[in-house]
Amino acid sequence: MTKIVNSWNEWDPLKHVIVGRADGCCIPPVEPAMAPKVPEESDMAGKYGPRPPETIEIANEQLDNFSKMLEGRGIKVDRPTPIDFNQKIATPDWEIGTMFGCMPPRDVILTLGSEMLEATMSFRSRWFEYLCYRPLLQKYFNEDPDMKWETAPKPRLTEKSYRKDYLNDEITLDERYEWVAKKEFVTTEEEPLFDAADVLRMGKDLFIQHGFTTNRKGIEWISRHFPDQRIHILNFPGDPFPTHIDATFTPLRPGLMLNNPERKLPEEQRKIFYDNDWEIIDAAQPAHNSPPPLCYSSVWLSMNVLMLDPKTVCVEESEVYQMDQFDKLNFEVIPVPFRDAYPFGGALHCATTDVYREGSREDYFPKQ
């Protein structure tokens, strides 16, 4: 039997990856976790149900082409198995009219070393999303004797898990900034909650965003689950919708971080990077002034990139300023058409989760 699962960071040479699918993706009904994500002026306001078939077709075309490009570079690509997302789901505590989809595996599965961990998830509509990845995880488990397959405790997601203030339609942007600065997010501390896409893996250290989808109890659960890892909590007061970290703070290679200039990491949280001779640079401005139609995410998906190795980066092809910045940093830049897939769960980093990267657990922050 061969070793199938191994990944300790975001930049070592990528050899095996999961790329999502857009099949059957839905816009879920508004729920407590989602309400703060949909501004009143959004074209998604008041809509839910299956996404238009023509948008699914073009998103899948871009996801398929992305997969073929990766395979052409010698990277093995696996794909999830979509389920029927256009159905009502329920637990003893709640019910919701539809699910979401399986385009962004980064949100659901956290790979660390030889372990693949199913996250709790914070949206009711995404409670069963892990099922799309079960066939793959079972296959890896059967074929790799060292693979550890774990599931975080499924949350109840009752009303106690969400702050009611965020459900007020009259919240101003200034109020959002004030609450975020005070670390008051839509998720409460009722139970452990985390999405895998809030975790940055850097060898012996995990940097985790405390925000809308990951609470302190979730971070504490991760800390206990990975006792050999050093855990660091990050906050970005400039982001009124702190949902996932990978359009805000992106590691490119050992010693170099990309930071969203509108969501700067506070000085006190930069210390560990500066003490260990890391450089934090501002990301280039996005090429677009608004997200695509029916998209949850911000224009800063421009910096949601996938590192194939410490010298090679995949960037959405229309993000010309971000590609130019990487070119000046001496990266090989691979332009990837992907903007039509954004509404289904994010950009290139979101649409993938690692199975295998070369390399081992290194200490990139020895001065702590």
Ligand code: DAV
Second form
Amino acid sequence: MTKIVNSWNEWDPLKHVIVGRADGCCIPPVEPAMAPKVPEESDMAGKYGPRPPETIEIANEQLDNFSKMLEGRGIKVDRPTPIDFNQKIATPDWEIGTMFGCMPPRDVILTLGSEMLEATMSFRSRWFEYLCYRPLLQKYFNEDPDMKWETAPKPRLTEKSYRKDYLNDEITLDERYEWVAKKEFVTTEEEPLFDAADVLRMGKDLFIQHGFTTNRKGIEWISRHFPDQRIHILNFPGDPFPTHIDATFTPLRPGLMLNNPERKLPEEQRKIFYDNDWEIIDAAQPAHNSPPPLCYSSVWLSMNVLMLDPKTVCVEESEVYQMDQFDKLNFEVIPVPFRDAYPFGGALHCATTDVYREGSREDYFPKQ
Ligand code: DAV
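With the form predicted on its own already on screen, would you show the form predicted together with this ligand?
The next block holds the full complex; its first chain is the one shown before.
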């Protein structure tokens, strides 16, 4: 009997992981979920189609080297199987000119215990992305008799799933902050929606960001799906584009959270951490003033780090302030060249998803 899938948190010793690929990655045409996320001044506005081949090559080199480094430390690495992303996809309700890619497995697959769950996703261009992970999930399913392979209800993603007025040229940044503070996001409550990268796994507790890519119904679905887990909904009103929690709130080890200082967790939502003697510290400033070209994510990918165990952290090699902060906190810091992979869907946490970490389902928040 082989146990392949097991992971209950973001920090226990990592033994087996999926690292994404940049092959064939496209910039998808604008769609309702994306219009509010791509700022007007972005170099991506109005562009779509395959990304420049030379950028794919450099990103893949960095992804391959990252994988080799992990393997060198005794971690098994699996890679997804890209499909042709530069093709039109359709459901009975809509069609879109291209797909996205398969560089950030963290967005798509949620591993909890012996289960791997395919998220609903909230972008039309990412509707079929799970197919890239099917060869691996099927293999784990065949080889590990305890592995639970699940998929969340595929969403319709019709116009009803998105607010039509959430458009860059129609709302100002100030209005956007107001709406986010009121918990009004681009996705509506028409149907359950979630991206896996909005979920933080911390033993018996799941902390989930309610924002653009995950709605309340999505969180309700997760909560009914994992009835033994305690679910906590988090909001970060300082973020005008709340898309995925992993450049905002990062667990480092039991008792220690890193919070984006521009997206502070509101005081009332901190109680559970303080009541259980957790510390929440501000992340160091990013080393860059702007993201690399053709990148969706913010400069705060600086804190999108991968924990190899509670003392060892992988950080992008140019993020000198973040590395320095970790040094001072007595972590072993592994610098990883990765900035050229950012445009393909994020940094080191985004580009991975856990298959196996040692350890079991612990209670890190007994007082609640
Ligand atoms: O800050 O742009 C990036 C998270 C990507 N998974 C940000 C969020």
